[in-house]
Amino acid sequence: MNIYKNKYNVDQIKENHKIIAEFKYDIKKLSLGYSNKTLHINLGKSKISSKEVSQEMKDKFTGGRGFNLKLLWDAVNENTKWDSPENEIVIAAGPMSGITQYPGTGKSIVCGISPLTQAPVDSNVGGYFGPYLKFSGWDAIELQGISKKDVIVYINGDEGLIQIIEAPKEDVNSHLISEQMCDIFAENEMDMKSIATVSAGQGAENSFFGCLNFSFYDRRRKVARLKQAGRGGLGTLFRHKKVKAVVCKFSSLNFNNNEVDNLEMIKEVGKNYHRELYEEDDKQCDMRHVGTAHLVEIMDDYDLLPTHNYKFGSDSKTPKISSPIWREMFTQGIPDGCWYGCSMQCAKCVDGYVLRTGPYKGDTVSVDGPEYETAAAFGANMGIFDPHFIVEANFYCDTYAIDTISFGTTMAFIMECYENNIINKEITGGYDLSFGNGEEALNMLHLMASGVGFGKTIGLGIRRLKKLFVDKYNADANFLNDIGMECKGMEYSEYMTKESLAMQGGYGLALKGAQHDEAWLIFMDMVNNQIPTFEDKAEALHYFPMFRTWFGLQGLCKLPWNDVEPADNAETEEPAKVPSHVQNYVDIFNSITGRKIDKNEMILQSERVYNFQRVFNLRMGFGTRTSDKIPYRSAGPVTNEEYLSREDRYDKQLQEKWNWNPKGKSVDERKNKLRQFREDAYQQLCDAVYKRRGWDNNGVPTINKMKELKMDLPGVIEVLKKYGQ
């Protein structure tokens, strides 16, 4: 039986389960990869129904990531808060997703107005919840409304039956409640592949930035394992609706319960790619011994990886926390997909770890990860080289279901606050926020995950928090701003930009915030220079965010796309793109689908999607220029410590770039030169991105743009004549 099975007794909890509402509905057969409805669930009035997917919303909107947001357009209102009872979680997986002869094919999309950003957000995240959902009849759902209670939604797949039901019994951290969900709904230990479930742990309840956790059963393990949709505070939404868990129950998963319209063709695609795969992973990434921690040591090399928030790009302890030491602490040999058939493997996992602190203290358990984002957040980011450390810290980030990437920036952000004297130990309750401190660390995060004392209060997330140190503590509004690594509201990912213009606009100007999933360009702008200027960088910000949204509107994972290419593939004309992987995608699209599209309807798919979702950000009062400001430590250095750290560098382009001759001048005035002249950059970066997405000089889609991409809806166009259009 499962590795926590000693924590909870499952009868007591069964026998507290009152079914609240009830919904009986027909299974029938997918059609060319969609079921053609969506399940809507109003937990405050306890309702359950359907929805019908009509073509043009397949036409206009795709599936995954648009019809989250189509739904959530026609839920919600310009006046909606994040905690506003209309405001929804919706789920959907794509048409693609769930097919077994592709890797990367399990991927769920999730949306709501975000708690950090007020904006609609949308974050990618594997396990089997997505696949299961559409398998049981459902293209997506949407959970509205606030309960009074704590509930499990339950869907069964298998009986066509949907439950709401009240759960006061069950434990809420996600480790713990995975695996009740397992016992719960299983017939027994071999049907317990069968259950997926969503939940969020109790520091989303006290944390702005709760993530969402979707398990998947480990058979070799035997233990339900998570994978995170991490960004926006999702998870903190999913508990303020007083959700405990979303189950969705499918056990008769088939070579294709998506009824495509060509299975040969997809074979034969999936055929190759796991070849190629086979062949090039170990010379290239190593995806399947070490996940995206690869990247830790490729980062430093580069002086990429952000250093005692975001200061420096390297420093001479980061072998401590590279890829062998993972390798090492991983566990090999055991298939660690994240959805059947994918053979990229790259859902690592450290196994028998003792926990050193915190409720569970003593407890032998599995942890997911860490991957890259996790492991440069809580190790150079916060100045912590101890691997211990950060898988401890996943761990409880993991079960509590707090956003790793924004606990770790909002922490180095608390670190720096704290040398500079911002903050002291009066205000911290006695602790040591100082870099590098990871005991402090830790007890920050569970009292964080408790609510309480200055854990309670890193939870705001840096943009609260920068109000706060101002008005409470009288800190330097300008300082804070410049230091403070958010956009939107969101945190920064892992990547320090400040020698990338295209990769601060990749930050700058995603819609939901500061996350690299729309644009990685480090390596073509910094590294390759295959971007030199303001109109190849604006290309490059117009087609890649393009193509990654369509991963978001099929259900798919990006790895298997360019984490590991074919061999001949920096041969080809365009090697950043990975042209054969394109074909691969859009061969199985029309596999599944029966159309005929080709690279270029690819990108007007995400397009459609991607103005939409400008517009609705529009509509909830954000995503104009305004909001496309970046702190400016992602674009240069804030204090006289970093510029001193580069001097060469930086004093060699104010001569060489922007002719302006440094010898001489203090640090001041070469650093505030130095800001001019990159800050004019980024606004010029903007202008160039905003002409090349048809957008006006304020970052607003044209009334045009919209009528080109056939999305000139009724409400989209009343949003944008409220902006000048």
Contents of the next structure:
Amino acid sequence: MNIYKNKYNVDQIKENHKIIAEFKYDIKKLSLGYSNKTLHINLGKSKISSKEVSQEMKDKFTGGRGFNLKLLWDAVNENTKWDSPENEIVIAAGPMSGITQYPGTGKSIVCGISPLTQAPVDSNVGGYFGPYLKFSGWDAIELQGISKKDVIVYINGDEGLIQIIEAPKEDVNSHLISEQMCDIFAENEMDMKSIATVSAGQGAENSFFGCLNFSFYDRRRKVARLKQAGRGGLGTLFRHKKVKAVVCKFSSLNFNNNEVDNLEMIKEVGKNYHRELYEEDDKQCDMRHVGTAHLVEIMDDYDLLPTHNYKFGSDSKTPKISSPIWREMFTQGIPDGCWYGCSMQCAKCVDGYVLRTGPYKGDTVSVDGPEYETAAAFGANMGIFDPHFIVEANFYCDTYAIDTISFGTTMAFIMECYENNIINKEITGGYDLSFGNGEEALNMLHLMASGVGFGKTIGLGIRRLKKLFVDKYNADANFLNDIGMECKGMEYSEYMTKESLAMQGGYGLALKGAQHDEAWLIFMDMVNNQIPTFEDKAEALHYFPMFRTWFGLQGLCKLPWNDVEPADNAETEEPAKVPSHVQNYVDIFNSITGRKIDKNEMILQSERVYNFQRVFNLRMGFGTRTSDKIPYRSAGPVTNEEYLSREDRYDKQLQEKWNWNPKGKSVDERKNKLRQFREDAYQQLCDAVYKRRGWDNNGVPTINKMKELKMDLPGVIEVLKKYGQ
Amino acid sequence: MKTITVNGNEINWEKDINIDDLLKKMNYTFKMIVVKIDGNLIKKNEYKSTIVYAGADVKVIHLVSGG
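Output block for the form predicted in complex with the partner chain, input the form predicted on its own:
Full complex below, order starting with the chain above.
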């Protein structure tokens, strides 16, 4: 239970509510995983309406991310900017979302035109909102327009009622407003589990990488837990629309709200998986005790943990932020699933944490996480190997609704700029932003959230900062482009890619920007040496992004796929794909929908949406080969310091891989030669991947490919013709 | 000098080295791995008892995790 010095007054908050618009609807049972309706809210016009979901929409877009992108495409035009009124936040679950017999089925997917990238972005998140929204009668919700005043959108799935409510007195920051929504809309404490809230804090108002918090009420801890749709600035868009919260109330959860075709089959598949997880997890990733933070020391061991703005891949201080530390700090023995039935239990939490800085200094709170990305970004990449700093910054990023990945990667960039005298104390407002300075990093976070000083400047994100530093402080544009770890405007997540060409493509060729959730190929490529040729890498960069897209179509979490594996997985032909889990997904999809797909149709479902999204990028003015360019630090050493830190490795590669003798050459000569080889290899990789995906040499899907996928929609063809198809 | 190949990279062979020790030597700390010698699967409970012979082609396949 959180303890606040200044507790909010619920009665006062409620007294100031004013209903602006209301919409009543008939509550109907779902059919085979779908509600077959979507909800449209126009915040500017205070209008609420519903749309039918056609069979064609299901056939082409499946659900989840597919539905979101289709609805978003229909809402915007080629001139729409992130802050245009017609831009939308679209949230959907997916046909598999909400089943309680298999782990990882509570995901929501959020899409919108991103403030960071100016293109469609998708971000997935746990919590109860997606399933509750669907069970309340809606496969997706569109939030369009910009409200004049702060509002709450309230969906009461028990009564078939939707309201837009003027909400002047609620707190904005997420740990508070999520609790306030429980206090206001639940009948009593037992009913608080029926409330799921989407919110974004003051950091989202004042930065371009604001995230969305999806809450669920944790009855044992008596707090509203926060899970984040982190990437792409969707929280910034949410607050730009003046939405304080979207609340869904649904209290009739049962074992078959999805009204599936074959419940017994789902139960059987689930039962086997749960047994496997209990037997294997402790021996494998230990997700149930430390969550994804188990990766910290693994990444360090393989020289993959980004350290000091991705200069290096390991550090002697890593044990200070490794999983044994988190195992101690996380409360053990409490169920930690972010949706019912998830036996993976990886939503770990630090409880009873007393805040030592900022507006809530002295309050006692539960802190969700840190997950691997946050520990790596704050600990190693910023060089602050202090778990208490990580927890403190994690809490404030979450409640302010600032994406921890973008914040950490941007701060690491800022710190390198500071140490290179590109910026100084005069520019930062007197702050020493050297690597390792946790106190000043927290100051920047609080300033960012308040929209003040250099903290607000940092909230521009790396792409805008590079331009600012060049225009205003005469910084070397080439150097900033080399060390600024962003692609398409999105900051890199926390993996080193210098020694894995395939993973360079995993980031650079990802549709939305530098996020690893399309493909994580470092072990296959760098360690296993399983995909040595360009064609091998291209095949991996086809299969895995398509396979992983499918989770977003269905409302599924990726983690149960391969963060625990069957004991006999090693004996299968393609263990990296975890064939038995793939079959589980096929069986469950068929059991929910009554359809009869196989693993190949699964990939086809993804390919339809994936290619549609690539065309959507093109429609918004980017998405060709130029957009897939990566910062050089992603591919190799930018500075002599980096080269010399792994000198033997680089010299050996020059000799053995490219037959170029490094002996007697200066560091600059060797570094430049390596760069020439590696940059050329990346372009050859792009050639191979474009070909494998059925795109032209500029990364544009061909009309034939779209016809083959039955996605040759009139609007799609119109866009492709503009790109020479 | 006799050698073995580990994931395509040639390294010096050590007499009596078993799989467990080889994994330590390579700093392969990730737990979700598949080990094969000349294409033959070595089960986890055989790592200590399996001696790697000179000229062996060892594959230590790290399964995809992360993210």
